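First, one chain by itself in structure tokens, the form predicted alone.
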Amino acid sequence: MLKLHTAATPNGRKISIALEEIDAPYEAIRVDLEAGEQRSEAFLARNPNHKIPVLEDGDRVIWESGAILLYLGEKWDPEHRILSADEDRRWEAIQYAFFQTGGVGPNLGRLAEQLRRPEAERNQEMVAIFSAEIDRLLGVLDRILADGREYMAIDYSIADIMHYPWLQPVLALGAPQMTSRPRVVEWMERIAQRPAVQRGFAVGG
């Protein structure tokens, strides 16, 4: 059986999701972020980075969201349900989940977190930095799904499963950089009406 260490944050989600799609056998275990678990010398030695998530398969221990679902798509998937057997659309979900960690993800945790801090500590200069590039970010994934498509490599992908955590609080909050992209948001609850999705969602809380 597979452990995965994580909790109720986007890159958790991410993984616990996957393993749902999958229908892998997998223990959820818990780490309080709060109580700083994933410093501790145990986590630490399972991930330097000291961040969730954290993949164990027997002795092979796995870390970085992006690294885990590659891993589950080669190794745990030999329907294809999240990794398509064609070649060009794999490699198209692979360049669209490379897409979500360098871009999406990191943006939108920056402008997280000046958002978090009372409005009088807040960076303004930052906000409309973060806020302008994820506006242009939204943009792309809409010129992505300009031509129809249900999802980003057209089949269900780790390109879908990257961005679905991070973005469903942009679109629960109305956020008008998304509200104003109907492709998007329509690829958005396609998405969150999968059952593993939603399965997966509530791990780690």
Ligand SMILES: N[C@@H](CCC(=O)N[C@@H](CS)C(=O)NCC(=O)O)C(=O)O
The other form holds:
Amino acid sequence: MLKLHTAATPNGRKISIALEEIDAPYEAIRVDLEAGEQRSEAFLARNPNHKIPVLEDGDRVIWESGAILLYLGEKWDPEHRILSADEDRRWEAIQYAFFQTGGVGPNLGRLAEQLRRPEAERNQEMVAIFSAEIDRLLGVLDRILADGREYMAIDYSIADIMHYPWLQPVLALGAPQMTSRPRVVEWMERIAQRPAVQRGFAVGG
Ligand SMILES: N[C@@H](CCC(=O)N[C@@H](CS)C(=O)NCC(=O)O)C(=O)O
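Cool, the form predicted alone is there; where's the form predicted together with this ligand?
Up next: the whole complex, starting with the chain shown before.
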């Protein structure tokens, strides 16, 4: 039985969605981030970076959502549901997964951090910088999807799973950067309809 230390946040949801997609047996252990449980000695012994998600597979402990998804794709996905058996598609999926950790993740994370503050306490310059970058990144996604592919790396994969939980709130808010790009919206809706995504999204709350 795998153990997933998680919370109802975008990075936590990536992993519960993947685990649901591959039907892996797992126990979700909720980490109360508000209470600071991620800074407890027990948690730091598993992840010195004090962040969820953390996956335990027996004695093996893995942190960083991208690394965990690659691990699940390599070790727990014999039917290639999240990482293609086709080498080109597999590398394309890995490429877009890394693109998320350096793009949508940090920029949307910092933007959300500003927007959670009362308006008077926001740094408007930072809001403008991160908003512009998110707009640019959504333009990149739009360009990737322009050839009519259903999923980022053609087959449904860790690339879609890395992006979806981050972009879902943007879609839910009806942000114009998203709604002005129907291809991106359709891709998001396609992912949202997957039962495993719905189950995985609900974990950690
Ligand atoms: N790069 C990390 C980011 C993980 C992350 O930022 N986790 C957040 C929740 S989404 C967290 O645990 N924050 C608690 C803290 O920073 O103390 C990953 O992809 O796993």
